[in-house]
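The data below hold one chain only, encoded as structure tokens and taken in the form predicted alone.
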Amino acid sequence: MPYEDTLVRIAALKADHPQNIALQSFDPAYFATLNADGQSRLMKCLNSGIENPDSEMGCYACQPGDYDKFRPFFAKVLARYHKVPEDARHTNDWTLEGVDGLPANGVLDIAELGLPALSMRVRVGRNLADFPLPGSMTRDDRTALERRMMAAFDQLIADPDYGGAYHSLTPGNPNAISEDEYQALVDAHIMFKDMGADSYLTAAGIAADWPHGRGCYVSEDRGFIIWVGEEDHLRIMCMERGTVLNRVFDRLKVALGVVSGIDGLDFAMSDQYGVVTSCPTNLGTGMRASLHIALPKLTADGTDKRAKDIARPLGLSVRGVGGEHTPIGADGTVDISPSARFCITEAEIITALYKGIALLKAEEDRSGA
């Protein structure tokens, strides 16, 4: 029988790693239904949580199809992960007019809260509706999805609004860039570092072929970037130091237009699940916003573990200044955003921003160091 060593493997490391939500998800009898390819494009999406037993989410989507082909195990891990029912429907949604904790003048500006211009930005994942997710890519996929965007990208360099440049990481791409270009990219904060040390993504398949098909378009006014080739085929954000959070938003929200509106461009949806993303922790609005704040009260003690367990019920994610996995500031500044993805709308996460930052400073305000 087919992968029955792996499924005995499989059900080992389910009863040792309760936290393993594919593990948890994966129901033999509906594998067992699967024909062979099914089977074999269902145990990819699975591989870089078997191999990584320790994962908390455990599988990517390597298909755009897959959440919709696959959904018996996928609405199982939604559910797990996500709190929602297993027939959840997502539904996406810019528009901010009418969201609870809105202000008034319909204006998410973080100086009326009594803070300074911040560091703020927004980014959503997305993938081309033809081509392979990353985890499934072939090289020459990569390099092919690259050229695409490079014509989507001389569009953008033509227009005054965005201008820039694009830098690839792919040799002889005629855009290439040297290692210390790129490097300096990286300590800017601009580009991706390399995914072959992230045990995660390699067994997944997605950081295979690296450079190449890597790279980053940047704007003239390095506030609006997209990313090519990391854990979604684009990464596109939009960010910069100030005080309206509307300003990144509403910024974003037309790029993204922009963007789609290129000829060759269709980004990959789900009737059922919003926007297709590599991660199932991202599905629905791809959508991450947050911003920099200086908590020092909160994280007096030298970590962010005060500033977590105030932040968790409301909703929000604490992370280093330099992303998952990084360390404080050491004035004590820490990275804030919204955990929602999934059964919200892109105007219910950047507002769950301005009230959760609201309810954060008020502690700040009342803690002793």
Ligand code: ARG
Second form
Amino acid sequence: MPYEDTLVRIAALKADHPQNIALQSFDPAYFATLNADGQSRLMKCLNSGIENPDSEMGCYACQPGDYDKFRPFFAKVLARYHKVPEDARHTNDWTLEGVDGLPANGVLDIAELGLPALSMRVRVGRNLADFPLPGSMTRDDRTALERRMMAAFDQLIADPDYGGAYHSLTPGNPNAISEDEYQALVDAHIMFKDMGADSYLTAAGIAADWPHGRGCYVSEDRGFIIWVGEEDHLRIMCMERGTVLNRVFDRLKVALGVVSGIDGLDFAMSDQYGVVTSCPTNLGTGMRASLHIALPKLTADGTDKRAKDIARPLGLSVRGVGGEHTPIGADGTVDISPSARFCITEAEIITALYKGIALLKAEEDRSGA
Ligand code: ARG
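Next, give the form predicted together with this ligand, keeping in mind that what was shown is the form predicted alone.
Time for the whole complex; same chain goes first.
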């Protein structure tokens, strides 16, 4: 029987790794109902979690249709991770009016909380419907997607609201940048790091063919950025140092409308699940809204443990300012973001960031060092 060894391995890993959501959600009886093509596709989704049994999630979708095609598996995964019912439906909505916790004037201004201008950022993951997701792309797919995006970027660059330039890591690309230029963009928190360092992305096939098809568009004012070829085809983001969260949120909403209006850019969507992303943790909105805040008292022991313990019940994730799995800054600066992405609206996420920061700031102020 094909996959016999893998099924034995999964059963053994499942017993030892209760935190691995993909392994816990895998049902061999359901797997047995799939035809050969379905079995190979589903196994591909699970590979990262098998090779990295310490995973929290442990799987990635590899085709835009995977969430719907393998619903009996993904419904369990999504229910476990996002704490929603298995038949949950997602609705996208950027309208702030009427969202619980929105100040009466509609402005999410952290100056009202006694905070100074901070570095704030909202990003969304998006994938093009016409290409396999990054885990299943060939090198030619990756460079074809980049070429398609470069034609779209020409339109943004010609638009005075955006301008800027596209920078490519693909050898031979007319916009290719040098190793030093790439490092400078990484240091400026504009470009993403070499994905080969991430064992989850590597086992998923998402880091393959590096650096082909990888690059980033940066607007003239550097406040609007699109990554090409990271965990999702596109990571589209707005960032700014300021106090009013609406500024990055509204700008991203407008820019997304412009990008999705460009010919040839159809984003992968699921009727039931909303925005399709490689990782089930991002499904639905694909949105992460964050800001960098110094919490010297809550991090006085040099770790983010206390901040995390206080932030978790508030629905907030804490991480280092250098990205996922990075340590906190020397002055106790951490990156805070609402954890929810699925079965929550975009407007609720940005409001949750404001509400969460208010509570976290109160904890910091009250805390003895
Ligand atoms: N695949 C990893 C895990 O299952 C990371 C998941 C969340 N992070 C992400 N970048 N999608 O633990």
